[in-house]
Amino acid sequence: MAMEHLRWRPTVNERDFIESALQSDLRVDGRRSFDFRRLDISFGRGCVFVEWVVIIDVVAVSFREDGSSEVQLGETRVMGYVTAQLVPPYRDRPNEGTLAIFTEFSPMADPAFEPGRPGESAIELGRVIDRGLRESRAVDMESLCVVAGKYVWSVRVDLHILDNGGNLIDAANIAALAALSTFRRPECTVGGEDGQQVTVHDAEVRDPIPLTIHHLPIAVTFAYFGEGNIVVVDPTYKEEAVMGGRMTATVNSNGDVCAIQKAGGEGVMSSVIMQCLRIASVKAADVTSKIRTAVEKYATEKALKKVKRLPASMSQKTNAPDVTMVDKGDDKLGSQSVETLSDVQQISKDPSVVIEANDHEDAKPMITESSTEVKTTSSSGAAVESDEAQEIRSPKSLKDAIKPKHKRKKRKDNRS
């Protein structure tokens, strides 16, 4: 690069210190050899707008809220956002959409980055991520087809480097996967007389559709030191200036190897590469769980914003009132009458619950478990009670009320 001289170069003492620390299984930032830095994933921090461009039956739609993500891996920060537009497909693949990765290296992230035309680092970064996504068929391209041979969705992922703290490939790969996981493309319908007219619906009319993602290919970068004898994961900015070689393995949570990239440097034995692939499989499962957890949290927060909540004044009026059940006896549900507070106070002197039974002629009497009293009501409404029950419930004198029930029964027998 034209501005390669602006890149930080370690002194001899700094190089010796980093290498001697790695030989003791220690790193400058306090991590172990196979430890990742802290990973933070956020969504929806980009500009929220919808852009419609109609040029020769081509509609470009940009959603910066749902397809936007920002990843911070240690001191490295990368922002990614996804856009989609309707374009004609390739002739050799008329039923598949397209996916493209574009990177932007700004001098704000690193003085060594030259503005304007992308350099070798930007091209390598884009190719590694693109190979891991497209060659592994992580995104279902056939689901992006609208009209075979005429219209397909072209998905574009833009990655902006905000701060270069080392290991840009892993951070940019996570940012691309997070943005693709939250992206929603507009729903479109095909109609018209010839069945070739495409109508793109607004998000307020129909809910956008997420992309079909089969798995998440995670890029894990290894740095080699001391002729390939020392291997570390997730190198920092200073470690990249000292390392002798680098290899990036793209692996999913199932342990499938999607891509491998080794950009020059010192040679590595095959046994070391197999060890790195096993380590990458474990790290890929960990990073995949973090991405899915962040995506689920973002989806939950977004869904809660759409829930309409009642005001506080409405919630105060929803106190549970007293309810009186009246059984009509015609094999239908009894009607429920909700009484106000004033009506409840008027009948507070008689707390008993009144149950009326207007049965038909073939209705059976109601028997309660709390009392042996049996009360039947005919169709005319006249109640017929047994003498025993009437005497027990309403005694004729105070002495009869004090007497036990068995004595009342004995008195009745003497009377008879």
Contents of the next structure:
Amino acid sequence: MAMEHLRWRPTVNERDFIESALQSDLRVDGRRSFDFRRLDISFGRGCVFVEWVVIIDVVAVSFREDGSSEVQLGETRVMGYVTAQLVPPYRDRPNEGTLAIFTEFSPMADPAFEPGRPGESAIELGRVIDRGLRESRAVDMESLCVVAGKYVWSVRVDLHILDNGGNLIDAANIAALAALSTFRRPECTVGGEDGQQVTVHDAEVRDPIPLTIHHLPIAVTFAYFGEGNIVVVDPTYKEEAVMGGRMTATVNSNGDVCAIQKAGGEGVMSSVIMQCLRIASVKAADVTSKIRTAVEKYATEKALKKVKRLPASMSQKTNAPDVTMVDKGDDKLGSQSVETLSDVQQISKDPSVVIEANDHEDAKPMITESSTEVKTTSSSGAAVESDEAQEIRSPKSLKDAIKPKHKRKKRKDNRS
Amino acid sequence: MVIHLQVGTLVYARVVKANSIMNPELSCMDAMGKSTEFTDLKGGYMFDTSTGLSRMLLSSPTCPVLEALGKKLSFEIAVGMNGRVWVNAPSPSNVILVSNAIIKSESLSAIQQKVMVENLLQRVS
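To complete the pair, please output the form predicted together with its partner chain; the form predicted on its own was given just before.
So here's everything in the complex, that chain up top.
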């Protein structure tokens, strides 16, 4: 095969050392036999999906907010993202949605990966994750049905391997679960004369809804060395090159075994397999809690962003120069409002218009919180001007517009 | 003199010629013709680092991380300009300690390196 010459081969020294160190229960990166590497899960705007980067050209770039995750397990990095489409269902399952897993082994992850057709390991990874989710019915398919026999949601999970540091299956599985947990599909209503017309609502009109996920099946990979006697969890890239065999057990935190994959490699005794399954259920509980905390943290951050915070001055609509202004904004207001004053005076003549503009600014979250920063970066967007218009209710004079009388410091040379 | 080596042997050698047209040429003797410690390395562990780190390890005076490690542990080390580093010590735990310390020292300043090595040695002993 063409890619054989690109596959990294360990030297005799590395192979001997890794095996002999494992005899004394030492792993090369200092971990213990059953320790996972450090797991980091991040979501949302941090992820950019770039398709076919050819040094200079970028063919397609898309930002995904909901339903994209990036997982880093030690040196291994995997990005997952979820999309959904309305399609006709399969004939034999007219009231179930579908779930499909696609993997992309990019050559930037490992020189042994070739672009184009997925290789053997890519197909195996896709199958293991697919089996773990589908057979255990982790994602509820019947809730994805919109019109039985005509329209169902087809959920597609794309997994991109960004960096191969060993143990891709576990990392990709976590990425898939994290992405599915944060994915929101648009809400749709069925109506029309015959009850067959489906209206898919935009995210601005109706909040998108999450998928129903019953449990999280976690994949735990074991590597075997030295004729099946020595077992380690979460092998690194070098350990994978040296190992004799590998087994992946997909277990959930309830203790159910969702899938087991052992493709070739050394023979292993059944007692060792049972021990591995016990270890896997312990690890699965740990990883499940990590995924859940990360997902909750992201959900609360998103919810906070949506909360519209009105500026403090809006509460006092009567024109009063002694309006409570944000202290931080004071000095910055002074410098900025001189420049934008002409615009402000124009707007303040029509306060009703300004209020409406403020209310419809759904797309601009955190108006007040970012207003001080917006002012410092001297961007005169509509938000800034409307804020200043609210706070400067009735400018009696230019100086009043900058700072109301009661806030000005008394200066000998500058009587106001 | 023909040296027979197995595929996968680790060799510490001097590069005489390496260009795209001809086969590369390695030598076990240094530029003067004296035979030195260039040889095939037995035992120990090898890992990859950046070429910048390997230059730092080869610099004289000895770089802080190697000095701090050398005070407490006994080990031998071979550093290649291509970023490959070979470490050997009597016990595997020492080898692992030295290799992890070197990998982590890349972005640290001299004082930070000394502190990192001290913490590492304290945790182990």
